[in-house]
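Only one chain comes next, encoded as structure tokens, the form predicted alone.
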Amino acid sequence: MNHQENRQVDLLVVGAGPAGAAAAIEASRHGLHVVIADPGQSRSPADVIVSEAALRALTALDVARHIPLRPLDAVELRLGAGPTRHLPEATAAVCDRADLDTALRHTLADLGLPLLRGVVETITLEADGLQHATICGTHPPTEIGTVAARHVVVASGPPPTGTGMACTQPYTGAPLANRLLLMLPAPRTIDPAETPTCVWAAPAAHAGTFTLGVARLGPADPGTLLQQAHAALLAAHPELTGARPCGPPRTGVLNSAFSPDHVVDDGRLLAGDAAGLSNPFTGEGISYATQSGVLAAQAVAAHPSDPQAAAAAYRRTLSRTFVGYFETARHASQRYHLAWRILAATAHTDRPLFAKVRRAVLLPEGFSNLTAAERMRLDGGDHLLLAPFLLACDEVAISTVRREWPFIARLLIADDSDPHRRLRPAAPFLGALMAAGAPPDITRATLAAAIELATLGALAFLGPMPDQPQPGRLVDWSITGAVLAGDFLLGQATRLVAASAPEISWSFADWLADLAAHRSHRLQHDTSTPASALFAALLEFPARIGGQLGGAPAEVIDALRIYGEQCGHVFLHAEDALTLRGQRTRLDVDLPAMMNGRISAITDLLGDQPICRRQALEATIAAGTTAAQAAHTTLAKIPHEPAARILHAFLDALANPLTPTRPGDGAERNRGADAGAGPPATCARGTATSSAPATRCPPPERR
């Protein structure tokens, strides 16, 4: 724009960092006129941390490409005096901002969007119904233009007073290697006011530098808080004693204040820090920018001659995509110490429900990042029967969690971009309602919710057993929290049966007693139970009384229910495969972790006598090829396409790790096996016995 020009644009979008970046490129996608004002202030160097999430969406907006990005080897997190994780395929890495910066204006440029160098001083509604802007130079401070705008995003950052703190410093004179260092240290005091710290350190650009940085919710000095950064870093990596600061410190305004309600301010959509979107207990945002940026624009979009419509689109969108997000932060603040012992009391816990939790609460990750990497392969027709089903099902779910346990809320985000291509109790029930040749049926969503909600709790369940408790009155937050967990949701589920599907509530009952019998009886020894039986009852029901509540006849029924006990089979070796192949697992648990908690089929098949590896992951691929070609055939007794065709692609995806050509197998196994890395060798008891080459079982019969 040329000085004291005046223009008419769709989009005016309030700075060019990510959130702005990603609104305006994803509006210049669906063709609307953008305009970007940005002041263009130059940036000091320094390093931030690119998690996946971010590194997704910056990939999808050809921005990463641009960027010199240093990818990190693995990512630890320790909480308290507890022990180091190692989070499993949460992949990161490290650039400087400035060079972001420079990539994101690069990409608008390629792109051919105005950025105007400036500061947006006034934004009006006229009565004309458009946003009037005025621009002004910084350098010196005159006025260079107009823009008038139907939308405007306003993507300039946090306020100056936000709601926490983040300060970063580089060190020097200690090795961090290639690795990124996660820790919230432990309440300083017993005031339940006291707000979370997080400390992170992270490669730098130069060798042998690495950077410090805190962040924390409320007001603090930062000298002091870089202090208390450097003491939790040397508590909890000693190794990095020596580590001196060889630059200036760098400190910036945190706002984690998000609320769907306050994210339109006069008709102007708020995306980023802007909108509060941080993460109450990391300080990380690039990744909550950009995906609010694309939001705004897809909102504006879709509404390109109606901003209160955009508005109440942007709104819902938000609400539904950060789901327990904002419950996240006001319960850090008001419940921190509540939310923080059962973090650190479950910091050592390897059961499923808490392994997830850390994921949901700690990292940027959505739902598709939670749960299987496999999705239902599923062709048009299909996807849209499975789609409103599964969207109403989550809708339900959502909001019959998210005001109690919003933590757990996080883990039902479907904010991927295919949600209804996910493994899921619900898809294989409605599969099954359809089975008879009755459309889908949208009132039985209610139903699915509470399916999986309860499939939820019974995974609070899973998992090893504590030590003996103390003596005293100590409290064990991490059965204390597994306890409430589970019995929140096993309850909620039943409320949701109650009301919307009473005549199937002594059936229900009957199966959540299964549930409990079985874990029980596992966990008793009783060699009787395999350890299969409960995920087969947990993919049984859905199927079997999908096909009841469709009218299917009873042979139908029964197919149905020979069909999902092979599922729950199919799944629990599917996970065995996964760990002996030191992959990460559906249930977010190691092979250690499996054993320990009696959920692996390993000794079932193999007794309990001394077995190498390649032997488990033979004999695990054969059962697993076994049961699913078992619940392939008797899905032939189904007469509706449609339907058999959803289960079929539900099985497939569930089968998928059972593929003996997967990486894991063979020659990388046994090197990895040889070099001490991957997998214990041993997955039953005693030492491993063979490292032959993996005699290959046959593919899965096709139909």
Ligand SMILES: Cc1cc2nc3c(=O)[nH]c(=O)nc-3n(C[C@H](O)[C@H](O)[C@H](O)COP(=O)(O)OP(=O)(O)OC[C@H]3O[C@@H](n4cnc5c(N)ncnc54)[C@H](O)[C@@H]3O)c2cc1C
Given for the second form:
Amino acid sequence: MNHQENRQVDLLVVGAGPAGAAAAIEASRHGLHVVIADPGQSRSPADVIVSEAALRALTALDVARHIPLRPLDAVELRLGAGPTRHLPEATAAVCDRADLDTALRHTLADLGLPLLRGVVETITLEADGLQHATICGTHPPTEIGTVAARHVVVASGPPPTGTGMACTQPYTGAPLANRLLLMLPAPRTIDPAETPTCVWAAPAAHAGTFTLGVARLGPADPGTLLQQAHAALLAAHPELTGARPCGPPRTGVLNSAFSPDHVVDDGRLLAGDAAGLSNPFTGEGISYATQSGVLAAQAVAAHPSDPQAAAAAYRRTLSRTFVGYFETARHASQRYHLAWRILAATAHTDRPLFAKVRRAVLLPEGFSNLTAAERMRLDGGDHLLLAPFLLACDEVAISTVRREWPFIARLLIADDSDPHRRLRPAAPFLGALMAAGAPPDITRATLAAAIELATLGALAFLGPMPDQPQPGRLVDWSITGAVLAGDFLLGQATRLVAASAPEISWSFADWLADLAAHRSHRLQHDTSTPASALFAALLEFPARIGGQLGGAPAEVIDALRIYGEQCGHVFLHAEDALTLRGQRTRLDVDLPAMMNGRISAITDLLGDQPICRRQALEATIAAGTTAAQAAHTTLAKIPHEPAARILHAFLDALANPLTPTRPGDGAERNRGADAGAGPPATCARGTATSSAPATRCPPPERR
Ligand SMILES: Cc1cc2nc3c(=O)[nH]c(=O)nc-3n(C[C@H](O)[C@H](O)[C@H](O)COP(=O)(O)OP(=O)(O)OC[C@H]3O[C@@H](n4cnc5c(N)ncnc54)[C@H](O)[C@@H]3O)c2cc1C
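Moving on from the form predicted alone, kindly provide the form predicted in complex with this ligand as a structure.
Full complex below, order starting with the chain above.
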């Protein structure tokens, strides 16, 4: 626009990158009157990685269909000179950043949203309560208009001095298969203040070409960074030795300084890189930008005439959405030597704890995006009973661990949108608490938090144990990390019980002793206790103690105890069923790791013989269904209907993966293969203690 223009709107968005465009699109969906300003400088072609989380966010905004995306087949991680690890939990695509910008603008235009081609020079809050912005053209630099807006979202990218730097450069001369290579070079041991450097390579649009990228926290020289990236790439992938640059580098600032306290500036909501939302480990930022833009618009839409309330709501939801995530990544990057050692030492450890650490540190979505197998189905009234209690439980648990072990906070908040649907021990605890007809007592949320922390502490020890103690003074970081995290959680849980429910301290201590016995059996490779005993112990306590505290009579408490134990069995069989079908398990481990780590009931069911996957799945479904029926039956003794409904819903969600095979899932494919000509598709060896995964058999499908 060339002529001087003055407008009054509900929302001014500064910047039309992923954060600003997302804010404008979402705000217009809520019927807000929006203006967006951006000088719209064109970018030279440069590929970017679109993570699964980014893709989900862009799809929800109806932008993804306009982007020529190139999906990748696999994501591989390599730490230093260690072996390459496939990350089944990660998927990604590549696109040209200029195409992404075009798609964002296309969607803005489709929605009829006015894009002012100019730079927002000044914004001042005037006495009329509106933010007054001056917008100037860049060629020539003249004022082209003013906008008065009730709300402003600033999505203008990182400040000139960010917290780090990212560079990319196109390469040719060596083919990269259709995969994303992620590399974390080992820290130099002489520099304790060293921050992580993340190197990545992804195939470009033309055959034989790829994009090399590198991100680093702290100041860096782009040329040196790219040289280091090239060296790291060749060290990890010598087959790419002939590769040479074929285009100019692209360099930019990263801002990973996110803190919920700094996302509102003089009443204006900051989103995307402006809010410091880029991953300090990998430089990834498109997904956070898009998500934060949407959240900013939703906060404005919820409080259209009250900017202060919108700001408070935005701060709250942003804090909740990214709880623990940025603290985790920052924590890890500030202790890079320790973090790297643990990541490298556990790169091949399929302990659930470390699968989740990898996800927390390296992947953008943290633990969100739960599968259907992880959700409870509840009626409206039962939501109202559960939700406030579980939210209070989350508050306590998160504030207890957030400072020292931020990634655990991330674990606890797995799905912020629906905390009451998540499978978690606090749900049967509340159901049991209400079993005798008592109303849900929110003061018991602290005890629920203690139970959840102790459960996580016990789960930290699940997984394969090393065959031999490490020689000399070498530290086994896998075990050390598990012990440190587990002890921290059990200690915090005990503290919460002492403060909130001293009357059950003895019972709680007995439970912890029981869990500790399971842990020491595992550390000593004692295979006499089946995995199902641990899971039964984990879920028996919340159900029994809930009944006791809720004043239930002895026969009801006994029924709850049996219910809890059976739930433990159902959970384990369901995990087996998921992994036998090649689907993601709730503990994030695959079949060989489950077998080696004794997180499976298959051996208990079928003995120590090589077995075929179909047979294992059938036996698993039968055993799990029997356990689920036993648990449902025992609930007939629960007199209070809402309590029984919650307990049934929890059990149903646990048992969900045990429903007979659906067409198209992994088991159906295996079944077909087993039944048809040719060798059985996949098998599992029922050897719980074997350190070799499913030998004699092809590996299970990737999730
Ligand atoms: C070299 C490099 C490679 C990267 N690769 C990846 C990758 O592969 N995957 C990934 O997820 N992330 C990547 N990132 C990070 C990612 O680019 C950012 O996190 C993301 O673009 C942030 O989006 P945003 O909308 O917050 O800011 P931006 O994308 O920076 O958009 C800001 C917009 O605001 C406009 N603007 C600025 N000031 C004003 C003003 N005063 N008035 C009006 N408009 C203004 C700008 O013109 C721009 O269009 C990379 C970053 C760099 C530097």
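This is a predicted model, so every value here is computed, not measured. Residue numbers count along the first chain shown, from 1. By rigid core we mean the largest C-alpha set that fits within 1.5 Å across both forms.
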Rigid-core frame, C-alpha of Gly582, shift of 2 angstroms or more between the two forms = yes
By the 2 angstroms cut-off, has the C-alpha of Val253 moved between the two forms once the rigid core is superposed?
-> no
